[in-house]
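In the block that follows, a single chain appears as structure tokens, in the form predicted alone.
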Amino acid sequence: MKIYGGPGTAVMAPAAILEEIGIGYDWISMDMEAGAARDPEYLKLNSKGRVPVLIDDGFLLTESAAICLHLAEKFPQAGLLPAPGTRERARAYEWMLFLSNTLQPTLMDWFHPDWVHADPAAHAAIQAQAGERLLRHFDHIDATLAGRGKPYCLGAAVSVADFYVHMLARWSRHQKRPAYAWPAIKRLTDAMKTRPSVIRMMARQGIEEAAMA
């Protein structure tokens, strides 16, 4: 396995699920305010332009959760995803989806309104409007949480669905309120910091512990 991506993006839960299989890797650390997505060599990997890629044995995949959900059904017995055809799957499934089609692009939209348009006379309208986004979906996220009583996506066990959840709540750290603020979040990203499989994908990507306050 080889994974490609810069410390604190989009590769850290796939990453961290590597960890958690306890299957030996490959990390390509790239430096993405220079520019590392952009350079032609990558661009031959993944044309997009975006982190993560995986490389399994000759199989190229990118997109984080689809490299998630890849991990999870190749290495069942780490119990990340529950058995086919089952509710339980698929309700893992609409968290997945929901993490990465809804509640990561609007924290793309906050931290890249230049993406949304050119005009930087229309980002600050752009952020505040992603940020008011975020308010709603972590509401979403949390009292989803808290309604179940358990701390995980899926209930007490962890799931691959906890791992995007930690990675894209690290993401929202410098917010006025970033997702930690809301309790049932916390517990989840509170449990999840104390992994083992997190600490190792944080330390190997030089991601200081205080960062994810």
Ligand SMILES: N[C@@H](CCC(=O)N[C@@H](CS)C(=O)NCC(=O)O)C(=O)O
Given for the second form:
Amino acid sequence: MKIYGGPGTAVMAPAAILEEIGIGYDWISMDMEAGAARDPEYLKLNSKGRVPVLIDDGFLLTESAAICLHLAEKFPQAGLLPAPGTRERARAYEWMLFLSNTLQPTLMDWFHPDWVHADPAAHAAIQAQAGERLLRHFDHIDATLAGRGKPYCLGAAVSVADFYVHMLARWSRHQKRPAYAWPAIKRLTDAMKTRPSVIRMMARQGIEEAAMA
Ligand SMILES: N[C@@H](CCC(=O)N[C@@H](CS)C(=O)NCC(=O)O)C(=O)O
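Structure of the form predicted together with the named molecule (previous: the form predicted alone):
And the full complex, kicking off with our chain again.
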């Protein structure tokens, strides 16, 4: 297995899952600030100009959530997904889709207002609006977790979705109210931060948990 991505980017969750599965993998560390995702050689791998990219025995896969699901499915012994066809499995898809198609793009709007509108005069308003949406998303996640009364997205057992929440919560560290300010999200992320796989991923990428985390 080989995985491409810059430290702290959308490669975090797939890399932590690779650590959790316990198979060796090569991590190709990319300098995002230097525009490595737009390098012509990299664009041959992923013409979208985004990270991560997984190469699994010659099979190339993009999209962080798809990579997480693929790995969890391919290595069922890691126990990161419930059995196919069950309601619990559907719940895992519900989490992964919400996280990757709603929360993640909102975070990206905040990080990259220039991707939304070229005019720098518009950027503060875009960020403010993204910040407001983040509050609602974190309210929703926290209420869902609290309502079920168990620490993880699917209940008592950790799943792919928890690795994704851990990643996106860290991305919220620049917000006035980062995800960790919500108690049920904090409980989940605190638990994830003690997992050896997550600790190994963070160390390998040379990144730290957010100060208030
Ligand atoms: N939908 C994609 C989005 C990934 C994404 O936005 N990655 C960012 C880094 S977190 C990226 O590649 N940015 C390119 C850049 O900053 O040049 C996924 O989840 O894999």
